[in-house]
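Heads up, the chain below is alone and in the form predicted alone; it's given as C-alpha cells.
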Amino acid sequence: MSSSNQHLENVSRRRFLKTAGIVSGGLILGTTLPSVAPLWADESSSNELNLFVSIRVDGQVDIICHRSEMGQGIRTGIPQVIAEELCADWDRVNVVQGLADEAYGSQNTDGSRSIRRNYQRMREMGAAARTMLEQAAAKEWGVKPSQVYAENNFVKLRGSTRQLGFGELVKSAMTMTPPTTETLTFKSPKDFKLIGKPITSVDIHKVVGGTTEFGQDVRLPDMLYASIERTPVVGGTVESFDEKAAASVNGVVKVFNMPARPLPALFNPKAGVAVIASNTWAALQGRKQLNVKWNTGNNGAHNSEAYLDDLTSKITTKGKVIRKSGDAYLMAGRAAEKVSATYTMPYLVHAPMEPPAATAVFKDGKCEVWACTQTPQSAQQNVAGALEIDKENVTVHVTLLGGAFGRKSKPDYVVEAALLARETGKPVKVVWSREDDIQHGYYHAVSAQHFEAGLNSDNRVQSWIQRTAFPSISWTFDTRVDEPQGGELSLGFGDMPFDVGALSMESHKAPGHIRIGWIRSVSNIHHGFALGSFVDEIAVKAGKKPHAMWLELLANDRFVDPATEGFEYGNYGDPKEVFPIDTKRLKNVLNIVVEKSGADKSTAPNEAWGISVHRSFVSYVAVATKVSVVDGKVSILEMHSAIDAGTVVNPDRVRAQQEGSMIFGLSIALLGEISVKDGAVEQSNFHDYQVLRMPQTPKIETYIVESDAPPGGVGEPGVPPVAASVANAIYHASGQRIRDLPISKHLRVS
C-alpha cells in the first residue's frame, strides 16, 4: 500500500477492489438491504452501496472489515460473522481493510461497539450473498431455490451429489437482485461453525513475523519527516523561536510555525513549531534547537493538586441532583449507623505502545493519508476542514494500530501530517515520540466522589447519597461546559443498580483546563472504583461478607430503569428494551467469580481477596483479586474475572480482552498518575508514567458466561471493577483503606 504510485487518484469503489487485489468480475455485495432491521443494528440509516463481500472467480472470498484493528481482533470478528452466514470456507477467506467511507455507516472503533452494533447487519451481508449464490445455482439446475443449500464454499443440490463452487456461480449471481432483509433466512446458533469459536487472529502470523504495517511503518518515495514542538499548555501560542538554529541542522528542510487555533481544542493540532527533515534524527535534533518561548494563556495557572483539593472540598456539599428517590437526607438523619467516604483519582493518559503516527500527501487539491486511526471518517472530515477541501478529496488508509485505548480516535496528529504535506508539497510523516504522546494527549479526567450510606438497626442500607465531580469531555468541544454531562453520568454513576429506597445522586461543577478525552471505559473508571470500594466499606461496617453485601444491595432479579427516578439514562446509545440493566446478570457474574476464585475462603496471613462488579457497555463483569501486603509492599497474586457479554463471536479474543483489561486496570490502580503544574503535564515517559511490568503481572483467569442475549461490549467492560477489587483486597490484607489512587502513593508495588 505504502509504495503505491497512485496515491492521489480518486479511488472509486470498483477501483478500490482492484487495488485491494480483488478481481473485477467477482460478486460484490454490500447494500444495507432495504429492510425492516432494527435501527440499533447499525449506526447508519444509509442505503448507499457498502462493500463487504466479494467473491473471486477462483472461489476466494474477500470480506471488508470497516473497523480498525488495534489488537482486539476485529479484523477476525467481523469477517467471522459474515462468513458464518455466507457458509464460506474460512480457509478461503481474505480480509481487506476498508477505507474511510460514509457508506459503511460508522467506522468509529471505540465504545466497544464494533460487534454489538454490527452483528445483525453483518449476518445480513453474509445471508444475502449466500441467497444470491443459491439463486444462481437453482437457476443453473432449473430447480427451486429451496432445493439447494450453501455449505463450505459450495452450493449443493439436496438429495444429490451435485455441487457448484462459489467461484463458478459468480457471474450468474451478479445478475441476481439482492434480497430484502425480511426474506433472508439465518442459521440457527446450534449450527454455527464460526461464530462462538476461538478462531485465530487473521493477522497474528504477520504481526509475530514483523511483516504487517503499523502507522509508524509507512514509507513513501521522497518522504520527509516532521517532529513538532507543541505548546505545553492547552490554548497556548508561540511567542518566538530560533528558526535559524533549527534550520542549520544538517538534513533539516523546513521549519514551520503551526497555526494556532482558538479554543475549544476539538481535534485541532496544538500550536507549535514543526521541524521537517529528510530523516527522523535530523528532525529531532533540529527541534532541540528551536528554543521556543510560549504565551501560555488562561490555562497556564492550572495545577492538578490544587484543582483536586478543590473538588475534594466541594464534593462533601450538596450538588445538582440528577437522580432521586424518596428523601435520602431525612432517612440519613434517622440512621442507626452511617458510612461515608471520599474517593479521588488523578488525570490518566492512554500511553499505547505505538505513539500516534500519520503520513500524508497533498497534490492538486487532494490529500491521501495513512494513519493508525480508530476513526478514519473523523480523520477524513478533520483533514478536509483543515485543508478547506471537500472530504471526497481526502482518502484515509487505516494501518494496524499498536494499541489505542481511545487516543487514536482523536485525529489531531492526522491533521498535522496533512497540513505539513500541503506546506512542503511532498509526503510527510509526523513522528510522535513517547514524550509527545504523554505530554500532548487527551486525558482521562481527574475526579472526586463522595458517598454516604445510612444503615438501619438491622444493618441494612436505608439511605444512599452519592456525588461526583470531574471536568467533562464536552469541555474539549465547548469551553462553556463546566460540569459532567448526562452521557458521562450514565457511565457507572446515574445507572447505579441498587435497591436502597431513599437515594440522592448529585454532581458538582468542574471546569476544564486540559484536553479531556475518552479513555478505555471512560467515566466508568472512577465511578467503578468509588462504587466498588464503598460497597466493601458498608460490608465492613455492617459486619457482612462483601459478596453478601453486593447481593443484598442488588436485591431481587429485576430490570433497573433510572428514568423512573428522574435520570435520562443513555444506556450507551442502545435501546433499554434490548439491553436492560439486569441485576440477575450482575449477580450471576459475581457468584461465578467468587465461586471459581475461592474469594470467600480464608487466606494466609497478610493475604486477602477483594471483589467488585460493574456493568458497562451493556456487558457485566465481576473481578476478584488476591493480594499480599508485607512491610508496606503490595503484590498482586492472582486475578479472576467473569464476563457476560451476551452472544460471543470469538471467545479467544474475549479472553484476551479480559486479560488486557485486568492489566490496564492494574496499571491505573497501582501506578497511573498524570500531574499538571502551571498548565503543563509533568510526566514524559514510562519512567514517570508507569504501566504494569511483566514481573508485576499476576496469574489471570477468565470465565465467559454462555448466553444467547444480543452481543455486548468487550474491549472496555473489564476495566472498571479492577481498581476497587485491588483496594478492597489491600484493606482486608492489611487494614489500610486506600481511597486516593494510585496505590503507589501509599504502598510500594512489587
The other form holds:
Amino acid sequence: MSSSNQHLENVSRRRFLKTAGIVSGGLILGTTLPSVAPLWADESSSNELNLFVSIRVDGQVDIICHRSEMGQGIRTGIPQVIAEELCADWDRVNVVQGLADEAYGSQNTDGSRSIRRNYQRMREMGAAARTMLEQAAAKEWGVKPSQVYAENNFVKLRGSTRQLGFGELVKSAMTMTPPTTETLTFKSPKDFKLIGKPITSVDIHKVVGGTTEFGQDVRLPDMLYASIERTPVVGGTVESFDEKAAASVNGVVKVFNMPARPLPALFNPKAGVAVIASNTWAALQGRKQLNVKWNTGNNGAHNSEAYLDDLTSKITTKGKVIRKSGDAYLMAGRAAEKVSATYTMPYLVHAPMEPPAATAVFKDGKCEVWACTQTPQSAQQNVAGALEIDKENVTVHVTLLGGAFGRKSKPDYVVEAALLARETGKPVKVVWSREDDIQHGYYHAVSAQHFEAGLNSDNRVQSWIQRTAFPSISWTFDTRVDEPQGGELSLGFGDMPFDVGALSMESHKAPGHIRIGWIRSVSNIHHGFALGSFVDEIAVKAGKKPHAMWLELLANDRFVDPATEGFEYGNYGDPKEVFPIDTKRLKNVLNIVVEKSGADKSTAPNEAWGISVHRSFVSYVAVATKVSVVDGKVSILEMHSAIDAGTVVNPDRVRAQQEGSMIFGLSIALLGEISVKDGAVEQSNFHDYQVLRMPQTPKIETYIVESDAPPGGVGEPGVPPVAASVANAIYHASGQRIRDLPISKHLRVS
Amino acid sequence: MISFTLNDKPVSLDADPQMPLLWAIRDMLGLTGTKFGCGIAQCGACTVHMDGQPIRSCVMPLSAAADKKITTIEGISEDNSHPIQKAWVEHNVPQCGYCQSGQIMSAVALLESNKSPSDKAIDDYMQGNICRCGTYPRIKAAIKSAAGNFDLAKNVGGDA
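Alright, leaving the form predicted alone aside, put up the form predicted in complex with its partner chain.
Now the full complex is given, and it begins with the chain already shown.
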C-alpha cells in the first residue's frame, strides 16, 4: 500500500526531535511532572531511528505509543509489534507516550482499530530501525548487510561470535538512509517471540503501587482546581447565578461564567458556571452556592419515556428502505407462519471509573494540556479553536485513561480546562464529579427495533423485514440530522448476514435532543440485542434448537456483500476484499461456544442457556450465557465467549477484553438506563445508574480462535452478543421474553 | 490543625475539618494513588485504611482522621512486595488500573480479617468496589492465590 511508504518518508529526524523537545515542554513552562515527562528527561541521549524508535547508547530502546491507554493494553501491544521486528530485548524497552501530533497519523483511540490499523505499519517501523542497525554493523565490520542479523538487542555476524549492541550501533545507524518499505524484510510468524505472546502490561507495577498518573491525578505547581455547574439541558444557557455566595466560600479564588455556544453541541463545553479554588473540595463547596437559573431552550421539552413510546409506535410502520431484496411484503403475505417482535433500549452512559479531567496552562499565547483523552489531536484542535490560536501552539500530553469507552473521545472537558487556564493565568485542573459524568455525557442513543419474519410450510424463513429508529450521533454535530446515518446502520443492521429470501431493511426518523455519542460497540449494542433475540424467537416458533436456527440462517459458507442489495456498507472503514463478512467465521465461533459451554445440553429446572453471535469491527464473537430464574429473580451463572479477531498480538489482553466485554455487556443488559425528564438526565451516580459488581459476575470462559488473518478489532466486538444471549437464556429458563432493556425493569437481578 | 499518621509518617493539615479525607490526601498531601470515583461511597475507588480498617475516604471528614493511622496504596509496601500486589501482577489483573488502588486496599483488608475467604466471602467483601473494565474474575483469582501466601504479609501494611 502506498501509505506505508509515506509513513517511512515522514520519519524525519528533525520532526521527531522537535516532538521530543515538546515532550519535556513542562520544563519550558517551569514545571515538572515526574510521571508524565520522565520519558525524555534527557532527550538528547536517545537517538532516533524513526518516528517510533529511538535507542540510547546504553541499549535502552525507547518506543513511542501514539495511541491512548485506557485499559485495552495498547501501551504494551504497539511496542510488542515494533520490538518484535526490531529484534529488541523486551526488558530493555521503555514505552514513551506520544503527544498529539499528526505526524503519527490518526491517534483516535476508538473503533477498535489501534492494532487493526497499525499492525503492519508498526512492523515496518521496527523492521526499518532494525535494518539501519544491521547496516551500521555491516559497515563497522566491512561486510555485506546480508552477513549480519539482529537478535535480542544485538547485531551479530553470521558464522562468528562477533556482535555489537544496539546502543553501540545507534549513532552510526542514525546516519544510514532509512530503507524503503519494499526492501524491508519481516519475521515469519513462526519466529515471533513477542507477537502472539501474553506479555505483561508495561504499566502494571505502577498501577499496583498507586503511582500511575491519570487525568485526575495531574498536579502542577500553583495549580487551581475547578468544578463546573453545567446546563442540565443541551442548548440551555445561564440566566443568573449567585457569584457572591460562591466566591465567599473559603478557598474559592474565582467564579467564571463559561462562554455559551449555540448548537450543534459539537465538542464545545456546555454553558455553565465554573468555580475555581485552591483545592477540589473548596471548588465543589463553592459550586453548591451558585444557585444558577437556566434558560432551557427547545430541548427542555424532551422526555425519554414519551420519546421511546413514539419510536416504538412508528417502528411498526414501513420506514425508509436502506437494503432490499425481492418483495418482502409480498412474501410475508404468503407466509405459513409469522414471527414479529419489537425491541427497545434506553439511553446509556459510559461511566468510566475515572470521571473526565483535564489540566491546562496558558502562557505567552501557548497552551499546554494534560488530559485523559482518546483523541489527542481532536483535543488539540478544539483547544486551539476555543482559544483562537494555532494548533501548533497547543501541546497535548496524554495521561493514562481511567476507563473511557468512548466518552474520552469527546474533548469538551479539555477545552474547559484551557478556557479556565487562560482566564486565570494559572494552571487549572477541571475535575468532573461522578454527577457531572452521568449528567453531561454523550449518550448511547435510545432506540426501537422491529423485526418480522415469514416462514414457509417447511418452517424456513422466506421473508424478512427489519427496522430501526434512534437519534443519530450526527445530530450532535448537525442538528438538522433527524435519522440514523449510514455509518450507524452499518453497525449490525445493514450488514445482517442471514440468508432469508426476500428482505426489506428500513430506518425511521428520530430527532436528537441530548448529546448522542459512541459507546463501546455503538449501534451494534441495540442492533445486536434485537437481531440476536429475534433469531431465538424464530427458533421457538419454528420448533428448532437455537444453535440449529442460527446455522440455518447463516446458511452456506459465503461472503455477504450488502452492496449487492443496495446498501452502502461501511465495513468499519476497511476494504471488504480484506475483511469480508464471512459466514464461515460466524458459524465457527458459534460452534466453539456451544461445544465448549455445553449450551445444547439439558440443564437443571429454572436454568437455561442462551446464545448469540455477532460480527463487528471486522471480528467475530459468539456468547453462551447460562442463567437461573427463580421467583422473579435472575442470576447469571456462567458465560462463555469465543472471538475470532484474526492475528492476535497479546492473547492475555484479548482475553481480558473479552472478560471486560462480557461484564460491560451485562451492565447494559441487566441494569443500564439513563432517562431524561424535561431535557435533563435523571440519574446522577452509581446508586441510580448501576453497573455490574463482583457478586453479579459469573464465571467467564474465553476462547480465542487461532488465525493468521489480518488483525480485527478486539475492544468492542465482545459487547454486542451479550444482551441477546442473556435475554434468550431468560426465556428458555422461565418462558419470559424480555424485549425492553434493561432486564432489571422486569426481574430482580442478583 | 489536624494531625494524623499517613503511611507511617506524621502529617498536619490546616484545612476545613469537613473536607473529605480523599481530597486532603490527593490535593493537599499530594498522594494521588487514592482515587476519586463517586464521592458518595458507592464505588470504593477511594478506599484507604484507618487504623487498619478499610474506609471510603471520599465521605470521611478530615476531622475523623485526627490522631488516626491512615494507610494508602502507597503505604502497603515499599516495593510492590505485598502478597496482594504480587498476586495482582501474577494474574495480570488491571485493565485501565484506575479502580485498582481501591480494590487492592479492600483485598488487603479482607485478607487481614479472613485468611482464606470463600468465593461468597470475597463477593460480599468486594461488592463495594466497582470495576468498569470488568476485572472482577481476575481480582477474585488473585485474592485466592494471595490468600495462600498471606501469612507473609502480616504487619506489612497499616495497623495489621
